[in-house]
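Below, in structure tokens: the form predicted alone, a single chain.
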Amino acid sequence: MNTKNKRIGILTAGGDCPGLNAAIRGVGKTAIVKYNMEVIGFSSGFLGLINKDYFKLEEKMLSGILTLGGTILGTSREKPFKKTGHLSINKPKLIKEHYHQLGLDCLVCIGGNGTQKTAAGLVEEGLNIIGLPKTIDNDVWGTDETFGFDSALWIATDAIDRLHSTANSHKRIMVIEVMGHNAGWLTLYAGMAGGGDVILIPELDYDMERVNKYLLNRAKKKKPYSIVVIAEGINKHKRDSAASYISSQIEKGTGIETRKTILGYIQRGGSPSPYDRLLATSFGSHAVELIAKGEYGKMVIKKGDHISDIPLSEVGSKVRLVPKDHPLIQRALGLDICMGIK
């Protein structure tokens, strides 16, 4: 396996999220360290490949990164196969020519959904490319679970649990609004791990009337407080925020006093947890492993206890949502926990 000579590059794209710099260790520690590659970074994602705006990424600089929240190499949410008005560019072609250019024998490219897409157009494009999975909406078909949702799931828990006193202080209804756009895998986990009594997600049509009867049967019962957790997505064809019409609704149909929490980008940052630290740095040592191989157009997978691959192509245009079966759904609904089904 001849590697020595082979350069890659890495970029990180959409939003930012935590382990993205343990991921970028993880494929540049055993890139340089094991197989003597050489490693360039792309500043802020597609943009730069598309400015040829990259440095050499040295062994030192990826030291002291796997604690570090965001990104050292810069994100941005440019979609280069994305048209836009009456431009002349070809950002399709201009990434493929500096490609090229700069030698490369392999792209990195880690991201959540859209990148993924990116990625697998730029296969087409006769590209060599591996797709690392990130988000913390943990929706990226194909994997059990990506990076960074397991740290946004202890950031969402902390702030539940820090509402239950405020809520039972004030005999109020909490809501509390977590990302996951169209996924409700967040709220699900937050909302049973921080104890919500109703948790609504994108995939699960809900009954508001039903909801208020739900909250009103726990006032009857001389509940003092009720959380309330909910998916960003629930409210997709309504202008105001999922939280700000759901207390809304909530106030209104049951007369109790409701408050709402949009917990919003705190989600995204910080420092990783344990958990996406690793994850992160088995998908980049993985990544580099399948480089060595000469194994290219593949996005690296979490499967039940093993880290594996997946064609890209398999990967675009998917989205990982919640099975309406889900076992968790399920429990929830025996712990007498409301999902509003109608």
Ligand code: F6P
Contents of the next structure:
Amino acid sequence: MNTKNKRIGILTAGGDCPGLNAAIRGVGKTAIVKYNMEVIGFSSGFLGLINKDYFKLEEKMLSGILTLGGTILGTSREKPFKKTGHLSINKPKLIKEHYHQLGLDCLVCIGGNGTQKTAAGLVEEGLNIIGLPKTIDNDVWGTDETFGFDSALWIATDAIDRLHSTANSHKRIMVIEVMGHNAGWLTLYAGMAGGGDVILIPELDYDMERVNKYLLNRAKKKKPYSIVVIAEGINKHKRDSAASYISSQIEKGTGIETRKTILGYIQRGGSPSPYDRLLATSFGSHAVELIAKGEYGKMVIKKGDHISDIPLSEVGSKVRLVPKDHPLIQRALGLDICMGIK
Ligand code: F6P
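Write the structure block of the form predicted in complex with this ligand for the protein whose form predicted alone appears above.
Now the complete complex, all chains and molecules, led by this one.
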């Protein structure tokens, strides 16, 4: 197999998350050290390809980045297939042109759902692409896990742990809003791990009266405080944050003093967890094994204990939500944790 002259590009797109640098390192080191490939890093996601903003990634630049948060390449939410006001600029065409001008054999796109959709679009345009799924939301279709999720779970759980003691001191209800876009994975997992009394996720239609009755009942049973963990995505009203809406509804409905905390971008920052370092590294090295074999148009996935891959065309615009019958939901209900449903 002659992979000596392969030249690959790599970019990180969409919201950042812990583990991006571990993935860049996994791709870069395997490509350079094992296969003697040349690696080009594009700045700020697809913008880097559109603007030809890139640099050669030397092996030594990949040392010391495993534990770093963020992405050394930078990222953006640029969606090249989205029609914008500037109709004269055909971004997919520019990307194709620059890909060929740079003599790339493959482009590795590290990102969430939006990025994988763009990646699939570029496959249709005839480019060799490999997708790597990352996001704290864990909602990329086709894979059991995305890197970033485990680190965010640690951060959110630690935050909830800390809110227990202050809630107890003041005998308050604490509402904690967790990220996740339209998916409830992070909220469900952090809510369970952090001992939430109420957990509300977008996949289950909650009933506010039921939530308030449950909280009043806890107060009646002399439980001094309550922890309410909610997903940002339950905010159907969009007027305010989910945390503001739910905390005001609780205070109105129960008369118990309530405070809100929005965890926000803290969940996306800092060093990746050991688990995410391993997952991102494995995803990165699997990507290069595919490239070495000339197998393109794939997204790397984890299914059970195995790292494998699926065609990017299967991923499309699908999103992986928490199934209503997820075992953790059943466990929560069995523990009398309120999910806002019957
Ligand atoms: O996709 C990850 C995520 O963190 C979501 O949970 C959140 O809704 C979104 O990004 C917000 O990101 P930004 O403000 O960077 O677009």
